[in-house]
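Let's start with one chain on its own, the form predicted on its own, as structure tokens.
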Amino acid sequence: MILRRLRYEIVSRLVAPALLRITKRRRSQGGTGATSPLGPPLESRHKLKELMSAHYLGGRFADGAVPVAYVTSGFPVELLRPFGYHVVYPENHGALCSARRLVPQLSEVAERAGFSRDLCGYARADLGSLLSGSTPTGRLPRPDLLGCCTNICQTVLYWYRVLADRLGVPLVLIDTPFVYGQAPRAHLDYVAAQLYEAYATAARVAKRRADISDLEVPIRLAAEGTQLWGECLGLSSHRPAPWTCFDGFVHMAPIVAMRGTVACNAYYRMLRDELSDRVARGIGGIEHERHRLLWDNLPIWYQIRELATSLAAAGFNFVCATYTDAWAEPGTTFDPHHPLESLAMAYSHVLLNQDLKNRLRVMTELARRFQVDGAVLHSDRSCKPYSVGQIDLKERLQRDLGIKTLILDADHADPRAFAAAQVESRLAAFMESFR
């Protein structure tokens, strides 16, 4: 166990970071490449980079080593942070799948063992790759937990009992009820009692102590961490905006992996600063920035740099979405001095919990602070409950706001969903449409 937890240490904390370096020194010697439409790249990829580097390599070793857990995107992740669990998200290694273009052939291998090519495409991702053992990581550690929350959808109740039936760990489940307006306190405290019991569970499996004061250090990490990258985000309220939304796709993993850690506070203030730099400078994230815009849902993690190219091209950049602002919101509510209360309310309250009357409120406020003049609405084949109620979400940005709005039609992960060429269409009627 010792020697297991020394490598582990090593691995995550000296060797990944050192060959990310020599990664970085090869590339710096390759060349220059070809002009692009899109504005210099931001020099926190580097570190951005190696921090997930290090995060994954150090997964390969961590079972045996620390306590490990699965959890979704929506778990309070602040529960397992006392306990050192080195923490995984199927959601992101979905992505990671999906940027590489392996949800085709991982997604084959769940079909084939029974699982509908309707379910969400992270979903079939994380079950084909666990099915047949191939990750772009290298290898995932087995988990001695698998934590999961309903606040983002119901699908990840079904997909972590199967990973629990098949994997045999014990499964925490956090149920939070759909909140329309303010939740009432009979729902706070019926999710603070589940938060009491999931933490209960995570010291035991963990084989440690169980103190309810040890969350203060994790929740002020995760709340200071929130706010630095609200602040990332904001700095795009300026002309030009220093980077794009499809920056902030790829930016955000460590608010998502790492939250309520120091390495993740310490990489958005490297962020922030470069960014509020490239503002006093006048650098934009693309070159000639002539229309700004809202992107709503998740993003098309396949097509990323094709969409973001072709856009910038024409003068257009997504300055704001929905989905990065999600992983700002929750955390102003986050209280170190009441833990499992301050945590019931923030993921009580995250996005896709809440009813399309506040959906329209954050699309309003963002497209008004931003100062947008589009909106595109991703309808994603992959995750009904962002998609549902856009063709109303869209009817009212127009005719409160008077932008002019797209819903394109797409999937967040599985390239077989996405028809390049309809897509390609309806965005150059879209860009059409503003001169």
The other form holds:
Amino acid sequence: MILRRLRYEIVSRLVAPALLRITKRRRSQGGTGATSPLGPPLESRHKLKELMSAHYLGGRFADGAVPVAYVTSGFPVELLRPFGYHVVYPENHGALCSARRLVPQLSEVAERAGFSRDLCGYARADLGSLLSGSTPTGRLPRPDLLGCCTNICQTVLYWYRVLADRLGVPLVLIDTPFVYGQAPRAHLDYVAAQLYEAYATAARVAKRRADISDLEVPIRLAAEGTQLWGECLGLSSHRPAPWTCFDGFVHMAPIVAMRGTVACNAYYRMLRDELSDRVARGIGGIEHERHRLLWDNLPIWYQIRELATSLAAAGFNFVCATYTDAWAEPGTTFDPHHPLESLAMAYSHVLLNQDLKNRLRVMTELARRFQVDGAVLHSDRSCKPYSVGQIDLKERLQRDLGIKTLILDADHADPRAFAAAQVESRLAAFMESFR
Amino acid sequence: MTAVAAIGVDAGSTAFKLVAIDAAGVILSASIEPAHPKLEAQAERLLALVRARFPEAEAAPLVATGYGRKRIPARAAVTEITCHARGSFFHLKRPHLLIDVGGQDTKAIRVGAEGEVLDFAMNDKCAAGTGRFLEVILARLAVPLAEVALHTAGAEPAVTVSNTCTVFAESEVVSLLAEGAPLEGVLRGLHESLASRVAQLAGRFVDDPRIGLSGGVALNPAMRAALTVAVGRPIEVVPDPQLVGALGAALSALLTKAGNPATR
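Switch from the form predicted on its own, shown above, to the form predicted together with its partner chain and output its structure.
To see the whole picture, the full complex is given below, headed by that same chain.
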């Protein structure tokens, strides 16, 4: 146990950063070459890669060394921090598989096992990875605990039940009823009671004592982290925006997977300072920002670079996104002095657990704050809860704000549901309509 | 004789269209052929025919549109959305909703007071709501397009045909006929089925006062009738409905000639 812990700490803290530094040196010797319509790449990306690689590399040696949990992106991970869990996000892993274009082959494994192609691409990729043992991270640690919160969708409930069944480990479920307007007292009490139980279970699995006061530090860190992330996003209200939302999709990994840790906050302080410096020097996320757009829904992970480049070439920059903003929103309600109550409040009021009126409010505020000329609503075959209502949202944005809007049919994870010529044609027509 | 001032090519998924227009936008020459996989050669051959007849066409600017637009050597490539809006506005001369039922795409385009695109919607990654749907099933039934109107002119009530998938609908139609359903009723049902899917798409813009129809299916009276019922208001067929995209491309070429920046 002690030797395993030692190996986990050494790999996480020393080996991964050293490996990354070697790779970085090799890359920088190579140079970037061709001219790009995108702005100069962010320096912080090296640190980001170091952080995330250390996370995954350390994960290979986590089981047996520290308690390991698999959780959904909307799970109150702060509950696990006091016990030193190594936390794996299957959705984050799904995004990684998608960016590496591995989802089709992993999905096929899941589909052969009987999982429908209509399920979320993340779920198929994760289950395919579990069944085949194939992962771009080399190896994912075996979990001791599963944490599922239904605030992002109902698919996670069934997905995690499958994981619990196959892996034979306890599943902690946080059920967050859908919120219309504000969650009533009874709702918050119901969620807080589940959080209390989840905290006790997490302590038991980690063989530690549960003390509610231990939640103060991670909740304070999570509040600070989400605020820092919000500051990073907010800098795009400047013209030109210092980065693109496509950069944001990549740089959001720590706020999703490492929320409530010192390392996460240190990273966002560094990123915020770099972005502020770019604002001061007038450096944009794209070379020539002529039009500013809002993105709705998950990114198309396997097409991020292509989309960013082709839009940037025509002077279009996505300066804000509901998806990246969703990780800045809950921070405002985190309260270290009322840990369970504030977690119940924050995790009940995430974007996907609230009604369309709230979606419209968020999008309208983003559109105004970031002064956008248009919005692209990605109708995501893999994410029905995020895609439902988009036709109404599109019409309201168009009518209320007078901006141009486009619904783009694609899939966040599975390139088999992506028709390149059709997407290209729709985006080109949308851009032509600005002339 | 009027001179060719611009050329437009619409390299669509099923048909290849080329028009040559004079400075006023009047079509002087038009060709429609099934799309050939070697688009470049097809374009070159049809262009040679135009140039043989109109030597000045050699210097005329050319704009390409349609899925093959980037493979055609042209001054600019403009999307079929913008081109259809321009082509349709040239004829209708007022804001309207254009429904274009193409071979692979069905588009609903809100055209503004200057022929600009205000908004548009297109079918998702499935061709069940497009011209291909009819084409595939009529071929299976061995009914030439020209005879469809004759078959559907009677009072035979429609037989319901699903519109989720062209392949499924094709086997469904065969089964219906095998079970004794009348051909006329099945054909009527087929048109209603396609029309309801198109109306679903156009329904997003149902507030528009006038509706224009373009694409090959506009030539089919049975389809016009079914669509009028499905949309619930009169539909005006844009003149030369198959050439609207190519005409819009040629009009875009005229704009580039006038010193406007080329678009892509």
